[in-house]
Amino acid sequence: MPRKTPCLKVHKINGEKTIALAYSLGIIDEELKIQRDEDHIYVPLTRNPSQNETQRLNQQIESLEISTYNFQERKTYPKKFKEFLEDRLPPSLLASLPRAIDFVGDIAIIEIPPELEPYKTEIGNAILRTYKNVQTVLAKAGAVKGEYRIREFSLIAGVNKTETVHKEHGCKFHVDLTRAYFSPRLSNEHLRVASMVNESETVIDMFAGVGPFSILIAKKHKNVKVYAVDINPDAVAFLERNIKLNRVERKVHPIIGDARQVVKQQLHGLADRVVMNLPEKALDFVDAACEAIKPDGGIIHFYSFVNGKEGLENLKLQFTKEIEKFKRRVNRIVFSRLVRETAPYKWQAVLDAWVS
């Protein structure tokens, strides 16, 4: 928002000299942008110059005018959290600081290597100081595990909580990180898949979680039907809240249960498109995806883990063979890529396959 403030108005030819003099007098306002028009520049001041300062300015700058002007604030960029730790950690450990921080709503999530465990509180506080919208800093305390894909966390700074509201592509999601799986790193995938859906499609999201694929698909399209399935009752409870929060009750239909059984009992042959975001076990559910797709075919968005680009090519072959076991056929791989690195040399990958 523009701010009206005292300024020095001078012809452009005297601009650099005026800025330097204002700096030397300590009266330039560094939070505001210097403005220009066709003939003049306007240097923002923290206050009106004193009588002595005005005299000095007029002696050194020709045709200078003290005036007021509407200035835009400069964009300020926070210090990197590592900068807050330079005098708190031994120099040898600074290189071990994690490069990645995940943000889910107002919660920051970080992985602390063993050698930095004694300094985790300092690291958490540095993150709070750097990112003003963060209220809680959690450290990963184990791997994603179990049928519900749950991870444990430990609080290292801020408010003791694991539930928040996450905003993504115009949608809002209630999530509790200890009760339902959610990854902000899949934000681009959520949007990419949602953008591929056509009007009037029926989509089955086999492992829907709290709804990031299902709800965004419904928000982006007027006439779609999305069946959002998950075996985790807590995830489905959040999914139901999120459906109401985003006003897509008529488009997204939550179902609790094992995806294979749900497809067999309720959703056989209904889907134009199936989303299979369960990279740990997606291959085990290819039979259910084949049963869910309409008899004349459809698209399967299939996620799995691979070891680099060579692994991606192997995955295509493996997926194709698995599809053929269930009397279906991969007409073509429409799209494939490495989505995100999950460990050294290990990636989550996606295949978009047209299956008939």
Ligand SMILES: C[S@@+](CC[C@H](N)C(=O)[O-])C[C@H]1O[C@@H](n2cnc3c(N)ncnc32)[C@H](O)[C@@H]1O
Second form
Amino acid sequence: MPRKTPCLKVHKINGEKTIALAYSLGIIDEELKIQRDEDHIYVPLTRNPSQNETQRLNQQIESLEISTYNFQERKTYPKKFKEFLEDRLPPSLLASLPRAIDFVGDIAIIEIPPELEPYKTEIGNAILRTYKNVQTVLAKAGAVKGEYRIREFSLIAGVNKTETVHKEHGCKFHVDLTRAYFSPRLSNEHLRVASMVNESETVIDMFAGVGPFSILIAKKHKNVKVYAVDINPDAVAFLERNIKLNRVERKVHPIIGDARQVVKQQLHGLADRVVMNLPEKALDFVDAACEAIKPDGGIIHFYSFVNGKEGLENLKLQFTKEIEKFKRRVNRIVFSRLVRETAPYKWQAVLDAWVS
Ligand SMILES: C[S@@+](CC[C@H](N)C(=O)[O-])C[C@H]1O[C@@H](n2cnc3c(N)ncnc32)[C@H](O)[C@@H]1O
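The form predicted on its own done, now the form predicted together with the named molecule:
Let's see the whole complex now, leading with the same chain.
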């Protein structure tokens, strides 16, 4: 059912910038699908922007209109997918189909609940028939684990491979899902953070993976220096390949190693901005982030796991306390949000903090 909702209407050339700004203001409605016509895009909002927000939007985006529009709800499977399965699965099990399919390049990834295990090949085939550009369907075969934050997969349909090229915000990323971390669910965060960077900044991406923050930052800005650090040699090999593929060799400097050691030895006091996307351990690395930022301060994008909105408030207190242990202070938490649900009641959250 379409829903009539406040929205931002802009010319499509300003689409990306508008989405990023609406995210950073926390007013975008993620349950609704962004709509397009020939010239414009329509960005759904949870509410009308305040006077200050309207002023910011108008200052930064040309010919922006605050309007209303009929939006479709985001993400229910295409009708076809369920149709392919209707006569192959007991009707009671149709409701058990997982809510989300992730797409990384031409690979689809799905989580098969135990009761659907006997039907996984049918589910895989239905995905191949529904999404014509998918070559491979993988099922998650365990949790993300270990220092390198990777997981195992099993093939349920299509070509047997785990390597592909994924496109995100105009960049291309070679990834092998079994050798280095990559999640398409962080796409909005990659864009939001990259859009906040200012020209001439030095950025340290402490846990860079195959480079989705670092490379997008470099692609979007003429004059930036990004140090992209990761401890996983395979992730850094893909990162190096992706730096070349996206032609950002002069701006992104890959470094292999433990972020704490690398900061101590090579990057002490250099950063205007630090990206800390290692949610399960980020609090343990606050000392290194404090050491990385310039003596007069900088911004830290800090990711962690929390339990709901209350957890987010606790995280702000914990982070502020941790920063103070290293002779720094949080001047302001400029932005915070729950990014995505990773398990029931468990969320990945982000804080953007101005630290001096
Ligand atoms: C959650 S992934 C994030 C990757 C990337 N930022 C992204 O958005 O796709 C965390 C990354 O941190 C790396 N890592 C874990 N411990 C590390 C450490 N001590 N120093 C540097 N990198 C580390 C892992 O290898 C992994 O690639």
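Numbering follows the first chain given and starts at 1. Definition used throughout: the rigid core is the maximal C-alpha set that superposes within 1.5 Å between two forms. Predicted model, so just to flag it, every value in this text is computed and none were measured.
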### Query
Honestly, after the rigid core fit, is residue 17 moving at least 2 Å at Cα between the two forms?
yes
### C-alpha of residue 324 off by 2 Å or more between the two forms on rigid core
no
